[in-house]
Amino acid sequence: MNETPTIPELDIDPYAADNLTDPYPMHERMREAGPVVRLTPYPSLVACGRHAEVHAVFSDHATFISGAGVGLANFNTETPFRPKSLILEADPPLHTQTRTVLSRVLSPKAVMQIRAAFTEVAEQMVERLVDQSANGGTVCGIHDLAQIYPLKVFPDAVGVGPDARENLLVYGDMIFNSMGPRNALLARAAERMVPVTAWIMEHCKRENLRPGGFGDQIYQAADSGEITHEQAPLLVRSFLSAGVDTTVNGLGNVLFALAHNPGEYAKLHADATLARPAFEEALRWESPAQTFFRTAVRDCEIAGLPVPENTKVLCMLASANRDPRKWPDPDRYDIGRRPTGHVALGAGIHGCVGQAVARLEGEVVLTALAKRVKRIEPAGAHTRRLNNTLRALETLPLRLTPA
């Protein structure tokens, strides 16, 4: 007879400090054990950490649904802290309703009319840091640039007013904090939350959004039917909370990653059409979303190995970036790469709603730098602000040499 495989048992904490610090030596245990893992401090948990398991997974949402939540805690089990995502945590025919509104707000032809707003500000912020840095002075590429930039051009789009933006910050930080354990990280992100989230559902009403904006298309959707007037401010947070914070990292960790590697910088420099590459390859190098989870709708298998109906599956989106089964050398940041198919967005019907203004974002920024900045240097020790899920930083102090 066929013995049942087993899943091999690793005593890993991906939420511990230290692997939120430097999760890389982490995630090659995982891949190295197995397409597969149990963690010994989550006994009802798998973890898939290579590519391949983790693309399926995202891919197959029939079986891997969305709905039961997609961080550690098991809405099928226990209620959730606030009303569900009506697009990250939902499922077909909700998500299909819902994100057949959304991507038309965020069409193709949507963001190429926000392009020369986001150009422009862009162009902006990277003048006046030229400006800052030209007597020797040195900027912090996450508080002067990575932060400012998103909270200024997003909202905007949506049609938020200018007051108390960096209520985003606290609310996403709050927000990818609590898909993971209930630890110290949790506990002080939510000390912060009641009056912001107050601010952010006030924000979320129709009379209070800009017309024309994302956020109002959303509301001319439920005048028309397709959603109903009760899902649309819920649509226009899922906005608010996923549409910041996850740019404002992309933002630092590709200056992180330029500074660090100037031989990539100076190949951006030369050629500026090269900015979309060197924003897709840091997607991938340093993703900003480490981690998300799914939910096994019925006994199944992942990769052979068999997975019990509404066990939670750990998808390790970092790990899943550097898998050398899939990249050649994939500790190293090569804008010449083409990193098709990474899953820092995510990927199958879940994939990142908003990736096209998250990806104009990059682009823009880094052209503009690209074009009047000749180098970037790290002018100190960064910093890391640890959360759940994300990969941020705190600080990151760099000296740039106007061209």
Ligand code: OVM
Contents of the next structure:
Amino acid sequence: MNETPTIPELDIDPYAADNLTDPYPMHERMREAGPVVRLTPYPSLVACGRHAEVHAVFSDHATFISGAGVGLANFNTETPFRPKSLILEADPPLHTQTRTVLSRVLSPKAVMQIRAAFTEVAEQMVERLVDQSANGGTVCGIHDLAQIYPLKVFPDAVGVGPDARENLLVYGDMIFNSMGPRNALLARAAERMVPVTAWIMEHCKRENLRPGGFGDQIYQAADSGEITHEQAPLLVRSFLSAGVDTTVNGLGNVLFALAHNPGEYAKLHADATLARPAFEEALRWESPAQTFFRTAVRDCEIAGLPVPENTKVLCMLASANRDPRKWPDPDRYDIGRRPTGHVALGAGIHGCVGQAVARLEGEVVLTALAKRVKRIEPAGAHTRRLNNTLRALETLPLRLTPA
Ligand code: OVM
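Moving on from the form predicted alone, kindly provide the form predicted together with the named molecule as a structure.
Zooming out: every chain and molecule, the one shown earlier first.
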């Protein structure tokens, strides 16, 4: 007997429009087929849809590296569309060095210092929206809230000036599309990005960053010799890459969750201290970053199945977050759940370095809503913005009933 276990193959394209629009049936097929699957349209990769394997791959950063890219493209053979991120697309020891600086700048202590400003902007925004909605109008959860808020508070904290900040949305859309195949979504994003790249790099320069902001603090780390002055602008670029489109969709998706689960919103309205768990549960239930890849550095195994050296491993974060092996009643948005162990923000050494800021944004926006708004209801059909990596809404018409 010398049976080599084989990896099941599914004829699924995770980047087909149907699957991007409604990924959940695909996730179930992938999880049910096995702990690791192959996908016919992408013969060189393996995919994991269950929580245990996604978590195991993320936890073994020495075998499953990030330096060959965390998208579909393998940087060993394909040129990245931009210079590699010094943190996202890096492995130790470089990653350790850059991560130390970014985690200090984004630490819980730093978050305490921005908390008052973030709270005030959230309260003012909600006040405006309630007025707008009370005068018979509807509001768009995306354009009037989920985009407006992060575009104000986060670049303020980084120290970016007020002009043309919508460029950050275009840039985020491009980065997250670039982690998928070279399809029409990527082509459109790449076109829109051309004039934006120069703007981004210009705003990574020290002279264009407010002294004392997160961006300037990166340059202070260069002054002290912790990183080089050549590395500093690329690390600021990570703020501008990862800090906006992620939280825009985190906020958009929690508004969607609450509007479609009025009983859960009623609980939040009755007890605003549920703001943090309500946001956390939305990260699990409708994960903004649906997928990330790793690359196997050697012949290895996942769940006892052979994975050859240099294989791209597609980790289905959003699927892991609804794996019934891990979560009871996983398709239910339940703000009473404490979804510890969800992988919406990754896991292991690459786990979201900005997570304290992301959670602050979720908390203060939901707290302001809970206090001021009695009901949040859909006021028409929502539309989706398809992206190769992000679960994103384009529009979310809402009616807000004042408390
Ligand atoms: C970066 C970067 C870009 C996109 C996402 C991300 C989720 C990081 O440039 O470092 O983390």
